[in-house]
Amino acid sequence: MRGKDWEPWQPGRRLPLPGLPRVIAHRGASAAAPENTLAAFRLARERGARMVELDTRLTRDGVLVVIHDSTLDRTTDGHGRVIETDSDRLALLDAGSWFGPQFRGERVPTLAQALELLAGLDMAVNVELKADPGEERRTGAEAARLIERVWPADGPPVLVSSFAEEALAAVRREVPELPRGLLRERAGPDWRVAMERLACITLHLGSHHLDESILRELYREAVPVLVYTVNDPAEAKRVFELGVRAVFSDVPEAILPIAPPLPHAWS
């Protein structure tokens, strides 16, 4: 599918976005397994999630790998910057022991490996583009080409998001039909201009900076808002009541039971 039934946001037009669930597993089931690993993605599926969010960035030799930070230190036994590390060296690192001994030997997957697993699990995916300064365009273009090449045409939706607008613009140039989400901490006064310029489908906002008046405005304008990262069921209930379309969570199994059905306008 690749979100082929999804259309860019248009003011006041509330689109159903088939295949976009209410709860998205943030970096996989990242409260119970090492984030951004194949183990975390499998566990998210076991716990009921139908979509995961993951982060990707380039290595020195131009391979897209699944890791959040610009450095290796926090989530692997390696050191240094990802963009200064070749993929063959990175593939040898342990990305699980920092979380728990039962995950010893878990690796940093390539984006291709992660997409292959998720397609096999019939899971939708939000690929967040991380890019070092100066690498925004290359990251967006490489990710778009890879997704176009490896993701099944009849698979569940793929959504590409980023804080880096240049990366999203590169995705649009490379594979225009690939759905895009604008990622910000706050909506900002220029959210409308940016959404229209990049032909985005969704707007992703941080949970710590939510303004109820802005959320109500976005709902009136029929913007599908996705909020990160919501781990408290009471907070999830609150933001759903404010018209939020979906939430990202480290504990999807805690949020899924309280996620309300989509209102008729979204379904």
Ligand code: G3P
Second form
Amino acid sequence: MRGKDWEPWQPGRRLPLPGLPRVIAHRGASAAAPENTLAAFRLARERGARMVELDTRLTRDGVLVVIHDSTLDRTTDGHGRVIETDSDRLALLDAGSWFGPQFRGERVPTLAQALELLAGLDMAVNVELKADPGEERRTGAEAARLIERVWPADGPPVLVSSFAEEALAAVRREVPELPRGLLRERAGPDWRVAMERLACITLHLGSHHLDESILRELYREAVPVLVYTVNDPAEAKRVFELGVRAVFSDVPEAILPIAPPLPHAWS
Ligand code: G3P
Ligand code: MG
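Hand over the structure of the form predicted in complex with this ligand; the form predicted alone is what we had up.
So here's everything in the complex, that chain up top.
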């Protein structure tokens, strides 16, 4: 399916977006396993999630790897900037011990490795593009080409998002039919213009800056809103009631039981 039958947002047109679940495991099951590792993705599946969000960025030699920060220091035993590190050196680092000794030996996956695992688990994926300044276009173009090459045409949906609009524009140029999500901390006054300019399908917003009036407006306009990061079931219930389409959570197993079925209006 690959989400290719999803259509860009149009004002007032509420699309069902088949294959987009209500709960997305943020960086995998990242409260219970080291974020953005294959272990975290497997655990997300074991705990019932059907979709994972991951972060990807380029190494010095142009390989997309799955890591959140621009530096290696927080989540590996290495140091320095990812963009200044070659992929063969990065592949040797331990990305699990910082989280717990039982995860020793987990690696920083390449995006290709992560996608292979997720497709094998029949999980949908949100690939979030992280880019150092000046790397936005290359990151978007490389990611689009890679996804197009490795993701099965009949696989679950792939959704590409980024705070960097230039990266999303590059994705669109490279593989126009690849679904895109606009990622922002807050919607901002120009959300409509940006959604239309990039032909985005979804709008991903931070939970800290959400007020009810913007959520009601976005629901009226039939924008599929995805909210990060929601770990409290009561907060999840509140945002679902306000029409949010999906939430990203570090604890998908805590949110899945309270996620209501899609209201009739979405299906
Ligand atoms: O994609 C949603 C969310 O992951 C964006 O923020 O910093 O967790 O990547 P961050
Ligand atoms: Mg992210």
